[in-house]
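Heads up, the chain below is alone and in the form predicted alone; it's given as structure tokens.
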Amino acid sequence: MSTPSLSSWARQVSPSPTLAVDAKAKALKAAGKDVCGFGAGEPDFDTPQFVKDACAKALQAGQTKYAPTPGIPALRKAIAEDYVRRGFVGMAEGNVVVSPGGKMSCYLAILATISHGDEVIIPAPFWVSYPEMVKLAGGVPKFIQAEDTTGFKITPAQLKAALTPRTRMVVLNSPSNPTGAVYTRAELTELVALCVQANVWILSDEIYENLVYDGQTTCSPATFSPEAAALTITVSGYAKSYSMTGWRLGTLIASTPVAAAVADLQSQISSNATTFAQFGALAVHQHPDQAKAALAEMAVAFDRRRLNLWKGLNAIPGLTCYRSQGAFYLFPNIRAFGLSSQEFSARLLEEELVAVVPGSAFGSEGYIRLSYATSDEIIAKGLERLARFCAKLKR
């Protein structure tokens, strides 16, 4: 007798192919292989230890039960002063939710806004994740292409061009996964202005929102008009700033009605973040300038490694690489090679053991992403095994 067939759902999500490459470059390591592993968008720093101790803190008081659903008071309360210290009006510990994972949030945010049939604009390049999610709540994903010479940005115009009477959401990340692409002020106003006229939902994604370099600032869509602000979903975390990928906190602020009905979703499929691991969240508001410290100190190492990848990468004949402003991530060209980013991605891995991500995961063919998330000693040995992958293929 055969068994019942999977769920529409499982058959259409695809993997993480990021999670996947560094699945493969950890299990060749544990191989015994020398892989100069550029494919995980993970800190390899530790948290910081006052955010550990309050954690350990928390455990040692018995913080180890059931937390409110949305966040755990005094967390909310910390997340909404912050978000209004920065230009956010109106915003309480009843437009915060607090959730396992900044993916998570971004998930949640899609569930509580997007119904059968309704289209959701991406641009791509784009995060893995945010097509899944969208295809798991019965929306329809659209893409819109930007390319390295546009700085991975798009326009007003092609924003405009892909709205319809079925558009509900426009998700905007900036700075990029996986371009590192950060969007000027000027540029979000023309973008915000044209989805508040339609009357579609904002996804802003601003989990690398404190990692920017070149003077370059970043700024929220919920900022710009009391308008925007409503219909604005913004979602961040600690992963990314603090290198705490592992404790799965992310947050959202919005408006009450989509806080609340964010907090109903969660309530039925995770009940709450860890507790114990909010509290460690909740020393990074508690202790600013330990926090300012641990940040400037990532923030300074990785500025470095960017330069130092991008001017390597860039000295490799055929390749071509657009200069980051933010996250921790390159997206070199590589289409002089006339090689899939597949092929090129499988054969780097397979003959010279550098792991790098393939465009095509992100939406966009012709391309790799490398993070630089990793040490001098790696990018300096990642870039002479590219170099000398790339001389083989112009032969």
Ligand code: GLU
Contents of the next structure:
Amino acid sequence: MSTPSLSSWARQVSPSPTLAVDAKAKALKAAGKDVCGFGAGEPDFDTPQFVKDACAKALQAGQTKYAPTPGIPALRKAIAEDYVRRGFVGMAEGNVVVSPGGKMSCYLAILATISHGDEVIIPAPFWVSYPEMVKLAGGVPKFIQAEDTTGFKITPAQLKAALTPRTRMVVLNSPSNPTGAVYTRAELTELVALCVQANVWILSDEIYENLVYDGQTTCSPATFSPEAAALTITVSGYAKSYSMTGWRLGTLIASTPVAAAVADLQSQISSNATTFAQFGALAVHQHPDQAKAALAEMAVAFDRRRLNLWKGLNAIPGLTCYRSQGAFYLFPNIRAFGLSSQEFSARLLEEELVAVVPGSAFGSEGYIRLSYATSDEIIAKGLERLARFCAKLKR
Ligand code: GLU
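The form predicted together with glutamic acid, contrasted with the form predicted alone above:
After this comes the whole thing, all chains and molecules, with the earlier chain placed first.
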């Protein structure tokens, strides 16, 4: 019997390549292979104990029922207060939505603002899910290419040239996945001014906001001006800062009509994020000193690994790697080897059991992404194998 065809959405969507590489590396490991996994951006630390305790306590106390769709009131209030302290003017509980993951926050932000045929500008290299989310909303992704020669950052001139009357949104992601690039305040100010001038939404994905190095700082477009605040949807979450990837807890803060639309969409798609998990996240806000200490411990380790990996990559003949200053990714250039990033990554996994993500998955051929959210030992071993692999290739 032939069944009806799958939907156009299901037929056009590509599965997440980052999760696919991660699944493959984990399967090889489970089969007893000694894999060096640089695939998924997942911190290798455990969630801080005080967060787990708060969640466990809530679970024991029976916080196992539906919560209000946009989140438990105490958490929304704490999130809003934190943002106000950081310069988000006039934001309150009603502007915040807690969702089942940063990914969901991004998707709901896009669903709430993008209609059929609307163009969304996405700087490349980009995180794998933005274009797919835009397409699932009926929108049209438009890319601006940045290379290692410009620190993987787009220029105001490039943005200006890409804006059209059909543009409805610009995606900004600083610190960036996959490059680790961090825009300075001056650079972001110019880009945001162009968005305000064009009156387009800004999706500011700040999930890596707490992970910056070399004395770099981050800033949020929503704090630049009242006009920027009205247009910006700021997305973040607990996964990357507090090693809570499996908790699935994302946040979103935006103007009241946008936040309300996002909550309405969420009420039909998923309902609230897991109730007792939200109590764990609340502990992050209630115990800022413990949260800061946990974050600092992880950030110190990430920075050490970043520098070791960056030095090691640049020491391999044929590889060059931009010294990025945020998140936990490096994005070395592999063009000297003349292989596609897909072929390079597939052979590297097959021949040396090193898992990386091809640059093509992020819209940038000629690069590979390595996540250094992994141990110092894996980094050292992975570098040895990568060097041996590169030495075998013709240049
Ligand atoms: N965001 C992480 C990454 O890029 C986790 C996987 C995913 O959701 O893409 O590796």
